[in-house]
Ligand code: ADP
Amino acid sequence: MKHLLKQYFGYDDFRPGQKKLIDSIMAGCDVLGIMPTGAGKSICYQIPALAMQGITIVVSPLISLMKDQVTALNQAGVHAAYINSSLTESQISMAFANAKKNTYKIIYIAPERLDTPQFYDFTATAEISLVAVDEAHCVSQWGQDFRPGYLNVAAFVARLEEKGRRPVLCAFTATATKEVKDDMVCMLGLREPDILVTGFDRENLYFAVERPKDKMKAALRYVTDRAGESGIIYCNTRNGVEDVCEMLVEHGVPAAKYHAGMSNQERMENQDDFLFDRKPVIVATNAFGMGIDKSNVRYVLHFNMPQSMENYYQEAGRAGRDGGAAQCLLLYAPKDTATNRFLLENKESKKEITEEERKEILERDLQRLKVMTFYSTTKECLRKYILNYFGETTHADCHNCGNCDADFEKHDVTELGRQIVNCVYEVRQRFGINMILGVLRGSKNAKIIRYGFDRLKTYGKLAEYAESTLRQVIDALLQEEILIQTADQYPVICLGKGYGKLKDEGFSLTIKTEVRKSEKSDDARGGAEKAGGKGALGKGALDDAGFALFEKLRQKRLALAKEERVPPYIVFSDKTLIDMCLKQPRTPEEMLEVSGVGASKLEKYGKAFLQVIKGT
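Please supply the coordinates for the chain just given, on its own, in the form predicted in complex with the ligand.
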């Protein structure tokens, strides 16, 4: 298996989890692999596909994903094809005719096609050793991505079994709650599968949250610091996308845009500009990304806070799929919470629901929004926050995120917390944050005077504190559940179930303030390449000469990709180019030592890249 990995994909070792799943499949056991994006799920079925006698059928939900995978496989020297609605009827017939002649080792197919006469005809005689189901959570009606076609998988496998030819069945996904997991096993008909869940952590990703005064300026600086690098910028609204993209383009940044308000054709063109590195930056709403396999995305910048941690981790996770260092930055402003609340409250439901159901859904959505707001305001380790949220208990700080890198000073704010709670009590738990801040800071706002709040004991009590500090203390009180914020249209601050904590003698409420940015993130190359830590290869590993070589190799890659009309990352990943700069191979044999260079790619591109390295 290791030999196949090296020969076709150019990698020396399997990643954690890959080996175990591959061993199970080869032993004839069904498997279910739950691994985060970028963990390398495809290899888990592609290697067995190469080792097994017959054909492997891969069920995949997305046309773009299939196309990408098949292009990459053919580049690596594996005969593969896809069959989906992007082909004409005659192309489909041709593909099936070739498949019957055993031309392909791996066939990607849309689930709906499993139930067509042509597929029946093909499987009547074909030797199928393995069926792999990608994005297997689509079979579950619990999730948002339910796709009825996935229900065809079980019937298809059962048909083969009737003929005494049951293939091994394997399924993969990145997302799975308990319900979805049970559904996958049951609805796909997995038989006593080996289930492997690898951790959610993406070690090569660097997480950070910033609260800039001017988001536009911050985004522009961030992007220009990383000129030429591929990045995704997510905005909450179509208008946001238009504004940010226009601003970037005005400043000479080659950026494309993507949102549901554009025509299909324009969207496709812009997506291709991004995939082919013609425009390295794309500004998009969350409509963009599903099925995008671009491995060299070096950063994902959230211009607004998303609505949930689930969304955030999925979107941010599109950075660094090649395993190289990449950054995920969120630009937060308190206004984001209000905008999201508005969007959630006015969300159109896909199906008819009762008022009660609507309320229930909204409550759940607002709870998710709260978790996301906490992430955006916490001063604790960001990775720890994410992993704990997804149910992985970890107590250690990661030393590889914006908060771990920043120098914070801890402040005891128990007394301030008490005053705030007193104020909430005095206004009878009937007002929102702004009113409470106004009272505490002694505002002469007309509403305050009209209610007579200028006569309260807490009026002006905290006048000497900056509003931002008091907001931070309120955030801390909310996190401790000493206070809660209601889910109404005009959210009100009330006392929470943790209220008693303030009476505990041993309890102290603390906030952290940043002293200065640590030198680490002020690195001349914008910190992006340093960040990533723990074995993640980034350009920070290169010296100036190496950096110059990297740029030359990148140009070569772009030229070759253009010639072949494939996205550049299909030629070689960023990580492979970096490894090339570090190892500086001089001969084809040495070139094979580079991670990501297999026999087929050596033959195709070895010479061209060796020439660049030798400087001829």
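Output the structure of the form predicted alone; the preceding block shows the form predicted in complex with the ligand.
Shown next is a single chain and nothing more.
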């Protein structure tokens, strides 16, 4: 297995978890691998595919993912193909004809294609030894990216089993709650699978949340501070994408845009501009990115809060796939919650469902939104919050996120909490946050006067406190479940199951406020020192001559990529170029010692890069 890894991919050893899953597959066991983005999930099925007799079928959800993976495999010397709607019918027929001749070792296919006559005809005689399901969470209706086509996988494997040739079945995803994990095992038909969860932590990612007064200015500062670096900016709406991209372009930032309202051709052109580094920044809705294997994304900026932690972590995880330091910044505003709620309540269902199922799905979506809102407002360690959500319990702060780096001061707000709870009780648990704040701060709002709330004991009781402070206290009460917010169209604040905590003499409710506004917060730069400049990816280990060589190697890579019509990172990653600078190989044998250089790429590109190194 290590020989294959070195020969085709240029790596000397496996990453954590890869060898265990590979051994299980080679032993004929079904497997489920839950591994963070960038952990090398594809290697777990690509190496067995090379070692086993027959063909490996990879079920993959997005055209861009297939194209990327197949291009990389062919560059590495592995014959691979993809079959999806981007091909013409004649191209699809030719691909199947070549597949019948055993031309390909690995075939990527869209899940919907599993249930077509051409695929039936191909699989009737083909020797299929392994079926790998990528982005396997798409099979779960409770997941965020449910694809009905994934339900074809179990039926496809069952058809092969009826003919006495069931392949090994393996499934992979980056994030999954317990519900989604159980769904994957059941709906895909995995048999007593070896399940490996390598952990959800991405140590190279720096997480931060900022609440700037002007998001546009904050985003512009953040991007211009990282001029030339590759980054993704996510917006919740198409209009948001248009506005942010237009603003960046007006200020000289080479940015592309991507959303579902654009034509397929325009989306593909813009995506290629980003992948080929012609435009290092792309502004997009969540329609962009799943399966994008661009290794040198140095930051992911969320202009709006996503609808769930699953969405956020998957999107943020597109930064730093090469293992180098990268940043994940979320710009939060309270109205993000209301916008997301509106989008969830009005989203179109992906399948026919009953009204009862619709309500249940909405309730779960709103619960996920609440979790995401807590993340955006907490002053606790952000990494710990994420890991705990995915079931990886940790009590230690990471000391590598925006909250851990900030200077906070704790305040006991137990008495404020009691007054807020009393107000909720006095208004008979029938109103939302704005009404409660209005009563507590003594507002003369006509609605308050009409209801007679100006005669309540709690009216004006907390008038001296800023609204932002009281909102923070309410957030703390919600997190402690002393209060709850209903999932109605107009959410109401009610007493929660944790209400009794306030009667406990040993209980104290605390909030954190920032002692001083740091430069990082002011410029939305959280962790810039940790995730940028020459220190990223280990460039800090290079002296001036080494850094100059790195730039020459980048130019050579770009020229070769243009000739081959592939993204530069498909030729070699930045990490491989840096290793070249550190080792400075002078012979083909020495070049093979560079991480990421395999036999096929040595034959294709070795001479060109050795000439650059020798010329310095």
